[in-house]
Amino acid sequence: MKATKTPKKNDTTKISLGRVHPRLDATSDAPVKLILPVLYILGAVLIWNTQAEIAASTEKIEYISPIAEFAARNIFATYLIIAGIAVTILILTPIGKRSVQDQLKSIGLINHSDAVPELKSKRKDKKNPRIAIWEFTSQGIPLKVWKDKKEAIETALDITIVKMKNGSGKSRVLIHAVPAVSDLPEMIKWKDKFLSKQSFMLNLGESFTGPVTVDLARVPHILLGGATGSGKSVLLKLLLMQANKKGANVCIADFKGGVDFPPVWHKECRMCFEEQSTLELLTELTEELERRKALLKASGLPNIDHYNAATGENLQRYIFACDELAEMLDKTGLTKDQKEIVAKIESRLSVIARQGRAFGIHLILATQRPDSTILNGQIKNNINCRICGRADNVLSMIILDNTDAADQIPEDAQGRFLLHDGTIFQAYWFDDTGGI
C-alpha cells in the first residue's frame, strides 16, 4: 500500500476546498444516507393521516391530464412510488459525486476522451472504521497514473490517502482514505502495555490504520534511515529495548564511543566501539549460526522456534545493531589493514543477512548518510524491512529504492517514518534515561 504525504495543518488550499465543497470528506456516506429511509417513512405516515384532507382540497381542481388527476386522487400511492424512486437514487448515488468528478477533472485525471472517473460508492472499511473506501470506475486510466497523481488527488478531495489499489478488475479503483484533518499525532509516548505478547513481534508506532509492527520471525532484518533529528536513533533504541525485554541477546556497534547510549545499555547489551571488536563479535555470530545450522539439520526442524518448542531448549535470538552504518563500513582514508578488517565485517554481515532468519540471528542497521557505496547490494537485497524517516532524495533512494520519504515526510517532522510497503507512521517516543 503506497503511503501518503502527511497533510500540513496550515494547508490553505485544502481549507478552501473544504469550504466550497463541504461534502468532500473521507467519511462514509452511510450515516447521512440512513436519514433518507427515516424521512421517507415519516412522509408516508404524514400523507396517510392527511390523505382525506388532501383529496377534499383537490376535488374542484381541473387537471391537465388523466395521469395528473390519478396522481392527485391517489396521493398516498403516488408518494410511495415517486418518493421511493427518489430515495433509492439518492442512496445509490454517492454524496458529492458531481463535485468529486469536477475536482478530479481539475487536476487532469481524465482519459484520452476527456472522460472523468466516476465515484460509484463511499463506504467504511469493515476492518478499520476510521478509513473510508472510495470506489471509482477507472475510465481506462491505469492505477499507476492514479498513484502518480496521489498528492493532487489528496488536495483536490481534501483527504489523506492510505492506499490505492484495483477493485474487482482493473476497471475499478479503490482509494482508502481518512480526512485530511485526521493527521497523526506529533508524538506518541511508549507505554509498557504496547509490548507485544507475540514471540518476536516488535511495535514501531501508529499509522492511520492502527499499530505498525514487524515480526522478526518472518522479516528478520531491518534497514533504518533518516536525517539528523528525524528520530532514527530513538526508533532504533525502541526496537532494541523491545528485543531486550523479549530475551534477545542485543549487540550494538557504535563507533561514536557509545555516547548516544546511557550506561544502562552498556550493562544490558554487548557494545563494540571499533572495527576489530566488531569483527570479533560478527565472527562469533557467524560461528553460532553454523552451530545452529548443524543443530537444526540434525533435528530435522526448519527454524529456531520449532527447535525450541520441540526440544525444550531456549536458544536466544541475537540482534546485531549499528546506529551509523557509514561509520562502520566507510573505507575512506583507511590503511590497507583497516580496509581488510572492514571487508571481513561486510562479509560476516552478508552471511547473517542471507542466512540469519531461520537461526534467530538478526540485523538492525541504521544510517543517516546518503552514500550508496556504503551498503553493498548483497546485504541490502536480503533486508526486506526498510524504514525511512525525513531524508533527501539520495538517502530515500538508498533505503526505499524510491524518493517517497523525501516527497512525503515534512521537513520539520520528527519520529515520522515511511515503511517499505508505503505505510506512513508516527514512531513511539521512547525515553531511555530511566532505563530499558
Ligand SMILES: Nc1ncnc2c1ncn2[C@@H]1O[C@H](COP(=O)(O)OP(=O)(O)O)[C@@H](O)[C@H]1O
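These figures come from a predicted structure and were not determined experimentally. Think of the rigid core as the biggest set of C-alphas that the two forms share within 1.5 Å after superposition. Residue numbers count along the first chain shown, from 1. First, how it differs from the form predicted together with this ligand.
- When the rigid core is held fixed, the Cα atom of T228 travels less than 2 angstroms between these two forms.
- Taking 2 Å as the criterion, E313 does not count as shifted between these two forms: its C-alpha moves by less than this amount when the rigid core is aligned.
- D114 shows a C-alpha shift of 2 Å or greater between these two forms [criterion: core-superposed Cα displacement of 2 Å].
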Contents of the next structure:
Amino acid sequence: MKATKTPKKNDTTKISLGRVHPRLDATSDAPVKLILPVLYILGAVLIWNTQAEIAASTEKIEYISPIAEFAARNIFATYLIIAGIAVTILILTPIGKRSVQDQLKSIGLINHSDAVPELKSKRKDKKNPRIAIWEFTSQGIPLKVWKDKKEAIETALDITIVKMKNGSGKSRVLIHAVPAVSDLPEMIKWKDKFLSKQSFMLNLGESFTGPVTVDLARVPHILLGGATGSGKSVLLKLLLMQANKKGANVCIADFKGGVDFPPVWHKECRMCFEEQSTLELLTELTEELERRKALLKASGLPNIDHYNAATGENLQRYIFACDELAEMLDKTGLTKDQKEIVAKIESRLSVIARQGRAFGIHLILATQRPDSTILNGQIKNNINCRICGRADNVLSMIILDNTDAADQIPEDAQGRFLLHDGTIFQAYWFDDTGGI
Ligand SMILES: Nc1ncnc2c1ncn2[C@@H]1O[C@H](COP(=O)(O)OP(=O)(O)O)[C@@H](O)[C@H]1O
Ligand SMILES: [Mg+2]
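The structure above corresponds to the form predicted alone; please provide the structure of the form predicted together with this ligand.
Up next: the whole complex, starting with the chain shown before.
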C-alpha cells in the first residue's frame, strides 16, 4: 500500500497562513524552464544576423582591455559562451530556491550549525504527473525530523505531501507532493474491470499515487472506522463484493436487521442478525480454522494458497464482516446469559484475529462508536489494516492510534478514508441496488 495524503478542507486556512511567496509552486518548474533554451537560440539567431552591424558600430571604440575588445569583435562567440553559462545555471537552479529556503528556515528546519536544506531540483514524477518531486539536500537533518515537521513544511511550501523519503543515501530528501489546492475526486465509481486478478487483493479506492489495495493473504484483517455517513457501509460492501466475486465465503453480522444489505446480499452471503446465530457462525469458523490447521500441519505446507496449489483442493477463504461492531459487542444492559454469549463471540473473534491468516479466515470489522471498551486489545492488536473515515479525535485514536483522521478528513467528506500508513484515498463508490 502506498502512502499518500490529501489536502484538507481547511486548506484555505493553510494557504492564508502559509502562502507567502508567489514564486513557490508545488508543480514541476520544468515547463517554465523550457523557455530558456528557446530564448537562447532566438538570441543567437538575432546576433548572428546583426553581427556585421554590431562589428561596424564597435569599430571605432577604444577599448581599455584587450579582453573587452576581443569580446566586442567576436560578439557571437561571446554570446554563446556567456549566455550559455547563464542559461545552464538558471536551468539547474530550481525556481524559488531562495524563498523555499527562507520558508524552511522560518519553520525551524535547520541543522546544528543553522544551515537550511537546499532545494536541488523540482521535477514531475514520471509515474504520476500530478505529483512533483522536490529534491533537497538533507543538511544532516534526519528524515524523522522532516516527517515530524511534515505539517509545517506543507504549510510553508503550500503543498500537500504525499511521500517523504531519502534519495541517493541520506544526504538527500525527496518530497513527493501535490499543490495544496488540489484534491481527490469526490466520487469515483467502481467498475468491474478494477477487480484485481491477484489473489487475494482487494481494491479500496484511489489515492494521489494511484489505486490503494489490501492483500488479505498478507494483511488478513481490516478494522474500519468512521462517523455515521462517512461511507463505511459502502466501503465494507465494496470489499465484500470483491471477496464474493473472488470466490470467498462471505458471512455478515448485521444487528440492524440487514437493512443496509439489499436482498442480493442475503442470497449470496450468510447473514446473522443476532448474538446466538453469530456465535454459531463464529464457532463453525474457529472449528474450520482448527481443521485447516491440522491439514496444513500434516502436509507441512505454510498456508492455504500453498495447500490448494499442492493438492489441487480448493479451500475457500472465509470473510466474517460486521457492519457495526458496537452493536454486536456492547455488553451494557444485557442479561447474564447474553453477556456470556457476547464474551464467547469475542473470544472466537480473538482466535481468528490471531490465527486466521494462514488458514484463509478473515475479519472485516466496522465501527462508528468512539468507545474504546468495545474492541479488546487482543483483537485490535492483531488487525494490521486500519482504515478510518471522517471521525472525531476519540474514534480516530481508537482506529489509527492517532488523531489524523479527525485532523485530515473534511467534515463533509463521504467515502474519504485514511489508511494506517497515512495514505488518504477516495473509496470507490459502489452501488449494490442492481446486484453485486
Ligand atoms: N465512496 C463514496 N464516494 C462518494 N460518496 C459516498 C461514498 N461512500 C458513501 N458515500 C455517500 O455517503 C452516504 C453514506 O454512506 P454510508 O456508507 O451509508 O455511511 P456509513 O455507513 O458510514 O454511515 C452514502 O449514501 C453516499 O451518498
Ligand atoms: Mg453504515
